[in-house]
Each structure stands twice: as structure tokens, then as C-alpha cells.
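This document opens with one chain alone, in C-alpha cells, the form predicted on its own.
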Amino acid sequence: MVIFLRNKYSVCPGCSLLCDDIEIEMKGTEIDKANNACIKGVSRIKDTKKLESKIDGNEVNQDEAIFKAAELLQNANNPLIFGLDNSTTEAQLEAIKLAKLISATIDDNSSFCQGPIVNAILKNELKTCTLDDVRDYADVLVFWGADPSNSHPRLNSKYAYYPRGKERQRGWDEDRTAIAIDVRESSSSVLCKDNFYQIPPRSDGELMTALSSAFSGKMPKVSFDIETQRILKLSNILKKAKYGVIFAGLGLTYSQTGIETIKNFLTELNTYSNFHLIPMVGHYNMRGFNQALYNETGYVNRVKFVKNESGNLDIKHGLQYSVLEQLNNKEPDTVLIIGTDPFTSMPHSVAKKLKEVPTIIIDPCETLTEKIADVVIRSAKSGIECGGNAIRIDGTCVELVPIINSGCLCDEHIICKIMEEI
């Protein structure tokens, strides 16, 4: 079910929590303060520096950059569209249309992070819930391979640990138990105190197996240094939870070659308890891209559109269409990057391959990747300078309402103009 949130406050696009209680104070036509926002949100909301579009490093007007981008994409034989996790759902849908028009491969950052978990949730293979459910009902919280205190700074104060909900009125010290499972101590693990379980890298599956043994009354065994009594204590807390939530971070996702172990563990745990899983998606609308592409193709990422002999579109999917494989194998002859920065998110050995192909960037911010780009098109910043919709970390649809008008086109309209030129 899709839920729309609308109120007098602004929505922060700083992360996938999409906090909807931000009070904006203006000084003239400029944003002066963003009350209630975390440090990530404030930096994104207040950074409205005017930047220019570029061709080959030279400043040009936006229309010239759009025309050049369309020319490059129209002449490409194997174009790649990548990013869109920091774009509105409307822009994502237009990008999918563009991919179909030019027979492109389309992918996003979930291809090398939370994609498998989001895919399983959309297929109803993993039990999930909303953040509002967490606030109202959750008594056991598990931060597994996640550090929300830094990645999603307001999760605990707004939804998870501290707030009082419908059935959690006695406060965090009595009504909620927080557990952290991670390879190192973090700000979130300090919050959990004695319920911090430090494990070696890539041993998450082994711990799940041990916990499963404990659930059924068997003695748990692991190859790493952790007391058996502590595993038994953890299994008892999980089994007795009335409403549990696992916040799955990249530490958990990267420790698995697939998610079968996670699915099997959650299924077994739910024969004794009532647990849900929420992926700790980083970019504010990664869930939106995954859901939009899934609705269109049945896949959350790694899709290639190919016109067959009859002129219809075939949909191809697989690891070979991931952005990492595409770039590593030098497959694309033109790359369109929207709202992301491969030079800060990908291995350098892969990202540097962008230097060898014509590269187009649509982004409101200055990035490292644009230093090698042939075309840079400046867009309005979603949720601040233009509106639209986005899908929150838990699958809830949130409306973004612009705060100021910068005069820039949003990425949705830029993509539409590119298609008009093609």
C-alpha cells in the first residue's frame, strides 16, 4: 500500500528517511536555517550554489548542453544510463522511457549494495514494515551491519529507539531493546551497550546458523571467539520479541554472496517470533528507482532494453548488465550519469574507465566525476528547488514540495528535453 505524507513542513532529501518535519527559515530568497534537520540534511538543503552547465569543461547555457547530450546518445550503439537514486520518481520513469527509446542499459547504485534485499521485499520474500510501525510497536531493534547514528542520523530519535509509540509508551529504557551486530564498534553499537556483538568479517551467516540452532534448543557453535552464553542470550531476546525489526546494513549485505541465508534465518525466526526487515538504503530515492524499474520490467536493476527484429522491445537482465561489469568490460560507448558520483562510490579501477567513453552528467552538485565528463547539465535540486515524489526507506511514498525557485530545470524535464531532441 502506498502512503502519501503531506503537511506544512518540508521534506529533507538528505537520506532515505525523507524526514517530513523540517522547518525552513528564509532570509530574503535564501534558505537561512533548516530546523530539525540533521547535519546531512542541513548541508544538502542549504547548499544551493548556482553552477553552470559545461561542454568539454567550458561553461555553456543549459539548452546547448542538452542538445549535445542528445546528439551523443542518439549516435551511441550501446549507451548506459546510471544513477537516478537522488532523483524523483517522475524523473526515474522518464529515464526508463529514454532507455527504451535508445535501447540502453539502465542501472543504479543498488546494483552493488541493497538491490538483492529490496528485490526480495518487492517479491514478498522478506517480511517488512513501515517506520511508523517501528515507532508504534517495535520492542526489539537489531542494527545488523548498520550504523544508523551516522548513516541515518534521525532514525533512532524519530522512529526506532527513543520515541514513544502507540504500544511503546514507557520509554526506551523499559520498552525497547537495541542490539548491534557488526565487525567493529560504532556509534550505534555504543548505544546498545551490553547488546553489542562484534563478529569477524563475513561471519554473519555463521552467526545466523548458530542462532538457528539455539532457537531449536541445540547448543550453538561458531568458529570465532564469542561466548556460547552470549549467543543463547541473543537468541532468547529475539525469540521473545513481540515486534522485532532488523535494520539490514551494507555490512550484512556484503557478507553474503546471496540473500538465501538471510531469508531462511528470518523465516525460521518468525516461527517463534514476529520479525521484520528494513534495508538501510542510503540515497533518498533508491527504493523509488528499484520499485519503478520493477513495476516496468520485473527487475530492480541491471536491465538492458533491446529492439528485436519485429521492432518490439526485449528486456534483458543479468550481472553482465550491472554498471560495474559494463564499465569493467568497456561495453558502453556513451554513459549518462544522473544524480550520482561514480568516482566516490565505485572502485577507482572501474570508475576510471569513464575517461575512455563520452560521458554525460545531469546533477545539481559539483562532483569528482564531472572533471572527466564531456557534458555537464545542471539540474534543480529535488525537494528544494523542484518537487515530485520519492519512496522512503520503508516503501512509503512521500511528496517533495519545492522550497525555493532557482530557475533551473529539474532532471525530469531535462530528460524529457533530451528525448525531444532525439
Given for the second form:
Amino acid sequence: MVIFLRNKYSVCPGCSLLCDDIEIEMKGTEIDKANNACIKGVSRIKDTKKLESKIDGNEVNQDEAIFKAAELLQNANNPLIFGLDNSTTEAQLEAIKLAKLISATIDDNSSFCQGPIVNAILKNELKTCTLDDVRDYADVLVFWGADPSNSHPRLNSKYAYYPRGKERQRGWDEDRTAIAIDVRESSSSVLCKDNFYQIPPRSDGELMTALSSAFSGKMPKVSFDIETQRILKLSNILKKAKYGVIFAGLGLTYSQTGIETIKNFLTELNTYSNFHLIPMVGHYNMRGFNQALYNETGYVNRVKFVKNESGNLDIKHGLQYSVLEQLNNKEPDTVLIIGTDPFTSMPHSVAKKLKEVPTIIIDPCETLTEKIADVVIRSAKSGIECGGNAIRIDGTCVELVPIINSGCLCDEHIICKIMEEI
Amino acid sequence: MTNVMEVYNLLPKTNCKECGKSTCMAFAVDLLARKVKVDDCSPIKNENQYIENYQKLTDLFKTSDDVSEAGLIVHEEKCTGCGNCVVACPVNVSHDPKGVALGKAPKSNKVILRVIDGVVKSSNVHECRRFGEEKILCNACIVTCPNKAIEFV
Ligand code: SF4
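In place of the form predicted on its own, output the structure of the form predicted in complex with its partner chain.
Every chain and every other molecule in the complex is listed next, the one we just looked at coming first.
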């Protein structure tokens, strides 16, 4: 194993914050400590257990597994490629090439996560900002349906609530106000103290309407139990913000059928104030996938490439190309899953459909889904055993520099090899 | 967090002055400030009737490695290494204005709190505002912890 000559700091691929100040301590050729990273990052960085590739549950060498995967994909009429949110942008681009080559459907976790919000941001329909702007300027933070203390543990210490910034020099208790809006108390809402607003599930839209009324001086009305005075207080804080940021969690996104209400609310709010929105995407490079596919096709996810009669590629997009619909309707005849685990992230009723189709997995870690997979190809851990680029939660590109070289192929090269075989 | 009344209620409350203090309350205050030890109260240590309270007090004030001289305890099993306390601590901010004050990796060796391998660790605790004669009841690291992992005894 080779240890790379690194900058002083490494980047953590534990979540989409991509913390860039991690100090690694080595013991021989092993990573001994990952300092400054949170516990989530540490477990990601230090888990470098070596696993073998498999065909039908039996260990094989990686080339055999790649060959078998290529054979299955070549023979497929309607393949589906899913995942890629824990891969570098370089690997994502190769996977899009592969999807074009084999006329596949391609989708990622954003399909049932923050896809609609990222899409609106890429189309300039929602005002956003960078995390560095949050640190330097934000005076009002709203965690809406989000629990960063668990999902993005260092968000508050590194960028949002606690650090000093250019125009935020006096410390969090004087300079910033943090608000949590959620259906239950969380490790993040406790930090907001009196500014925690508990609302019933799916009443986020109603609260937005009430706040909009309050902005324009009308009496806010809601059907659930909350004091009018509290809504008025909240609307006042929002209106008076110099630089506000809404961290939109899945709780907010899932409460809406579309994102029109969120867009309208932000527009309304910004006639009085200066608010930005950052979607709390989870996987470290989900935004990278959305950006890469958007650049290629104009869509952030749910795309199918189809060869037309003249031999050119048509791009199809729609709900029917989402991974959930595809699996539910038993559309794909081969599925390639890269760096994600449907059996932990999807309803079991959908994930179990994978048992009925040839399934190929490219993953450095052991996953539940691999128990039913026909082929498992072990890849290097990106950001730890191989490098590349990734896009942070706020759209900033961050370079991942490998810490160790295990000699394992990264998913980018595995996908290239599959394409060569095909 | 233990307060002075809790400590006082565990003491004999006889104001016997054997410890050299004028009242049990004064002893409780000094115990919290770590100026005296539980064993300096000879009745609670030696008399059978106080055996349970003696045990409780020694547990509260046990001088293990986990408890710093400033009385800071980090419950490592609850800590997620989020670093809120590291950045919020006013002593850290003044010692490391270019590092932890900005939410970045520490650039100074003088910081009191830092995250090592996913868990917060304390050092230089004599710099803590709760330490020594001039101490104040700063609670920046306690109120910013989302998991109640930090406590002062
Ligand atoms: S907050 Fe996310 S990126 Fe930062 S150290 Fe923790 S897991 Fe890694």
C-alpha cells in the first residue's frame, strides 16, 4: 500500500458538506485517526476493510466480475443504472456514457430525495448561496424539516450557527438567530430553544401561507394548534433578516407534492427580505450527479436514452423513468447499482423486485442488496483510496485527494472497463 | 449538571465545622469549586448513617481521567464530534481566531476543546473560564451540544 503525499488536510466524503479540514494520522500504512471529522466521517474514512468481488455469492477476481457484468448489460434490452451519489463526478460522467452506449435508464437517489429542489436551483428558480456566504453573512437560519445535527453533523459548527464570519464577528448568541420548523423535536431543534416551531405533518404549506399573510400585515390563520403571536414573531424575524438561509430538509420536500409552494413562499419572503435556500442533500455527491446529468440532458434525474431509427440518441424523461416506478412496474431486465443500497433506502416492497432481475453491484462496502445480487464488483473508496471531484451541498466543486492507495480500481475505471468489454 | 443545592442535600447538614468551613453550605460551594474533597468532611466519610450519601458524593466528584480539573466531563458515548462546542467556546475563539473561530481545523495548541477521531477531547483546561479563582459560570459548550454530551460537575 502506498501512502500519498498529501496536503495537510484531507476531504471527508461522509456527507455532502465535504469537510475539507480533516487531519489524518497514520499508523504505518493504516489510517489511525481522522481528526476534526465527526463520528460519521470517521467511520467512513477509517473503514478500509478489503472485500472480494463475487458472482452468485462466490468470491471471484475482479476481472471475472467485470466481464460477467459486461455480458449481462450487453444482453439487456432495458437496463437500469441507479445510484452514483457516492461516486466522483468523473465516475458519474462515465456512467452516463455507459447509459448512452447501452440505451439505459439512469436515475439516482435524488429521484426520491431533493431532486426537485436541486433542479429548481440549477434553473435559477430558487435563490441560493454558498456555505461560505452562510458563515460570513447569514443572520437568520431556518432548519425546515431538517436535522443537521444528525444528517450533516458539522453544518452548524463549520458554516451555519456557531462560526465567526466576515459580518458575523460577535458570536452566535448575539449575531445569529436559528429557527427549527419540524414535526418533532430533534437534536437540531433543541439548539434553537424558543425558536422551535412544532407543526403537524404536511402542514408546512399551511404555515407558509399563514406567514405570507403575516408578512403583508394580515392576521395569520392555521388549522392546527399554534399561538398566533408565535407566527407573528416568526414572520417578524424572517422579514427583518439581513441575510437569511433556509436549509430545506427532506421533511419539507416530502410535505409538498411539487415545489411551487416553496418557490412562491421564497419569492414572497424576498419582497421584504433577503433569503436563500440550500437543499439538505445527503450523499456526498448527489448534487454532482444532478449537475452532470443536467449538463448532458437538461434533466437532473429520471432519464432514459433511446436509439432512434436514424441511430441517434433520444433523451426521454419523466416519472416513469424513476427508479421506484421502473422497479415497481418491473420494467428493467438488468439493473446496475453503483455505490448505493436500495434495501436500506427504498421500501422493501420495491427493493425486493430486484430479486427478479439480474442485478450487478459496484460498491466498496458490503450492502444488504448484495445478498440478492448476481454480480458484485468491489471498487475503491472514493475520497479515501481514489480521488476525483465532487459537488458540495451548496454547488461548490471540491477536489477529493486520496489518502491511501489500496491498489483497488475506482468505480470510474470499473465502468470504463465494462464499456471496453461491451 | 450538579448544582450546589444537590451537593448540600447530600452532606450531613449539621454545620459541625470539622472541615474548617463555617457551614455545610460553604463546604458544598467549595466542593463544587474543587477546592476541597469529599473526604475532607470526616462525618460523611466515617459515620455509617451517611454511607449512601458518601457513595453518591464520591461518584459525583470522582477524580478519574474523564473529569478535568475544571470539572468538565465529556460523555464520549453521546458525542458525535459535531464540533459545536469547539467553535462556540469563547476561550477557543480568542486563542485561535484563524482556526476554530472560523469553524476550521484548530491552528493553535492552546485550544481547550478539539475533535480527535470523532470525539471531543479537552486539554489546557486551566484556561477554561470555569477554572480558578476568577471563574464564571460559562456554559457555551453545554448549550451548544445537541446531545447533552458535556457536563460540568
Ligand atoms: S459533517 Fe459530513 S463531511 Fe463533515 S466530517 Fe462529518 S460526515 Fe464528514
